[in-house]
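A lone chain, given as structure tokens: the form predicted on its own.
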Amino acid sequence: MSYVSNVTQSNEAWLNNEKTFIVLGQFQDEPVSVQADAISAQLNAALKLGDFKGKTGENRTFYLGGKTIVVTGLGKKDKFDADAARKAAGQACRIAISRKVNNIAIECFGGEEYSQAIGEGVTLGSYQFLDYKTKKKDTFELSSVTVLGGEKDDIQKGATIGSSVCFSRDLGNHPGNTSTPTHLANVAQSIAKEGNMSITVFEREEFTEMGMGGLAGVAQGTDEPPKFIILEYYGAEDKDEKPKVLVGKGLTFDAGGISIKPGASMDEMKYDMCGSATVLGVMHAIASLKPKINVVMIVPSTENLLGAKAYKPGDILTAYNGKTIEVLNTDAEGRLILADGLSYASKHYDPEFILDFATLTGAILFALGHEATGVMGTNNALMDQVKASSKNTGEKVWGFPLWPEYCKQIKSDIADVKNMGAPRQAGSIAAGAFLKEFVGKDIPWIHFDIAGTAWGGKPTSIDPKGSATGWGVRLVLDLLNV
């Protein structure tokens, strides 16, 4: 894991700060800021000549008294928000890394109200996945960042949240021979220890005997030990307060099973566990921040491979809630293991609500590309909260309906349900309709299909190229009021 972990705050003027590499902000079409007063003549000249306009992503370098001052564009002031502040902080770190500068100071862009966003942006922008690089010449890491101005506690909270997103990214970026179900269980164990949480891990024989036919069926084709992982955090003053339950798909590698995937880009199927990475990232943040809430995390985890014992198209599986499932395609396996996770949560926890996260369908890419996560569920009030947190964090969501007409598409002629909907129609909605069958009737529930947002999108100053994104960690923490 590589991201800046030494983030401090200072109220010193930038000229007095010990750092020799300073990043300041300039709004587009606005007078030179007070922070930049000592270089105002140079900056004014650049603005007047049109060499620098202050547009988002622009930057210019100036020199004064042995210091390098980079002025980065913040765009239009009336459009500046927390997401813009977050991305500006990330851009500052990217500039430093590109110039091989170890230690920098940055302005709290936009003022103290954006302190948390700045803390998040610093860690997210400095993230690199370097675990498998062996040559030092190929790597450079940022050591420390001082934020000039802002609120110290909010900056630190933002840095903590950012580090949990980076934690989630690392889980997704590791290859399938490292990030196994056993590895996820060990990671959960470490989180439990740090956060004073309870952990339970059911092994193959145990969850099979318990009746988790979805997870057991998918796991038949692999010798890698599957796991059913549960983390319980009870931080509320009332320990009987209904817990919020998070369920994450932990498919650590997906070859498609008997319905094998094409060989091209199959390496990307290491990312099929990014749902579990999201919920583990949330629990990682909770372990550090220790909010006064009750949260339960559930991760069913396995590989989906071909083997002599692999489950087959046409098989009938029985999920934990007793419903039978006709398997029409073994590559629609994520919904099968989530069926057991959702059923278990519904039966054992009387949840306030359930949120599930999964790289579930390629169809969501056709609908939304890499720009937004598809969401659907059973409770309008909870959906409104999700959309509000989406706006707060800049992690976009778009709602899909679960109308009865769609739900009928997953009814089977020979079992209760089938794991595919109508051919070439509403594939993401059909998957959501399937999952709905395994959620308790009166439990508010939202499904997040993150197949388009968990990796593969266009890189930004806070989302590196060729990396898992850790999508959803910040949204969930905002929703939980952590």
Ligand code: BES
The other form holds:
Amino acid sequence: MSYVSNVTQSNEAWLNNEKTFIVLGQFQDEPVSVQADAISAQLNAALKLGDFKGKTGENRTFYLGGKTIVVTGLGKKDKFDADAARKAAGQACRIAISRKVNNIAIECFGGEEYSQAIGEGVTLGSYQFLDYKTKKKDTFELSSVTVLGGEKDDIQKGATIGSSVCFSRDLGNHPGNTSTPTHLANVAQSIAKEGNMSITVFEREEFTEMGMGGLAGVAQGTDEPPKFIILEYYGAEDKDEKPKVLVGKGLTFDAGGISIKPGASMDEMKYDMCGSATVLGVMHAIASLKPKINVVMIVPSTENLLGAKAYKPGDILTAYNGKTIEVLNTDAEGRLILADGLSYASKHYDPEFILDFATLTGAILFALGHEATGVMGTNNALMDQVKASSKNTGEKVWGFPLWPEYCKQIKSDIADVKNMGAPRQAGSIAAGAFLKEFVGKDIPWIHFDIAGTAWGGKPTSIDPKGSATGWGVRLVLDLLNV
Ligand code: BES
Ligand code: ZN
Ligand code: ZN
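Right, the form predicted on its own is done, so what does the form predicted in complex with the named molecule look like?
So here's everything in the complex, that chain up top.
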């Protein structure tokens, strides 16, 4: 994992700060804001000529008294928000990395109110996945960032949250032969230690015995030990306060099972544990920030492979809540392991609400591409909170309906439900409708289909090219008021 971990704050003016590489901001169509005559005059001339306009993503380099000053465009002032501040901070780090500069100072773009976003932006923008590069010349890492101005505590909080997103990205980026269910359990163990949480891991024999037929069924085809992982964090003053429960799909490689996937791009199915990476990322942040809330995380985790012991189309499985499931396609396995996760959460925790995160359907990519996560659930007030947090963090969501017409589509002729809806129709909603069968009555619940957003999007200054994004960690932390 690589991201800048040394993030500090200083109230010095940039001219006095010891760092020799400084990034300052300039709004579009606003008077020059850089405080240094030698630069202001040149910047003014460039603005007048239209050589530099202050548009988002534009940069201009100046040199003064041994310092290199990059002026970066912040766009129109009235459009500037936390997302723009985050991206400008990310951009500053990308510039430093591309020029092989180790230590930089940046302005707290937009002012004090954006301190947290700036802290997030520097960690997210400096993220690189270099673990498998063996030649030093192929890598360059940023060592330190000083933020000039802003609120120290908020900047640190932003850096901690950003580092948890980077942690989540790493889990997703590691290949299936590293990021195994055992690896996820080990990672959960170290989070538990750091955050004073309790951890329970059920092994294959235990969860099979307990009646988790969904996870047991999917895991039949692999020798890699599957796990059912639970982290419990009780930080609220009232330990009896209902916990908020987060469930994540931890499918560490999805070959599709007997209903095997086509070979092209099958490697991308290493990202099929990104739901677990989201909820582990949230718990990672909670372990450091120690908020006064109760949170439980549940990750059912296995591979979905094919072999002599693998489960088959037509098999009927019994989930933890006793419902029977007809398996019509072994590639619709995520909903089977989540069925046990959601049933377990509903039975054992009297949750205030349940949120689940899963790279669940290819159909969500057809609907929304890599731009937004599909959300659906049973509670409008909770959905409103999700949408408000989505606005705050810039992680886009789009709602889908779970109308009775759709819910009927997953009824089976011979079992209670089947693991597919109508072929080639509303596939993401069918998956959501299936999951609803395993959420306890009256428990507010929202399902996040992150198959498009968890990886592979267009790069931005805070999102890496084509790889795991850590989607949702920031949104959930905002929703939990961490
Ligand atoms: N892991 C996949 C969904 C997926 C597809 C994630 C593309 C990321 C990118 C999931 O397990 C799956 O295979 N779903 C099937 C369901 C179908 C058989 C009903 C799908 O979407 O094709
Ligand atoms: Zn699948
Ligand atoms: Zn899958």
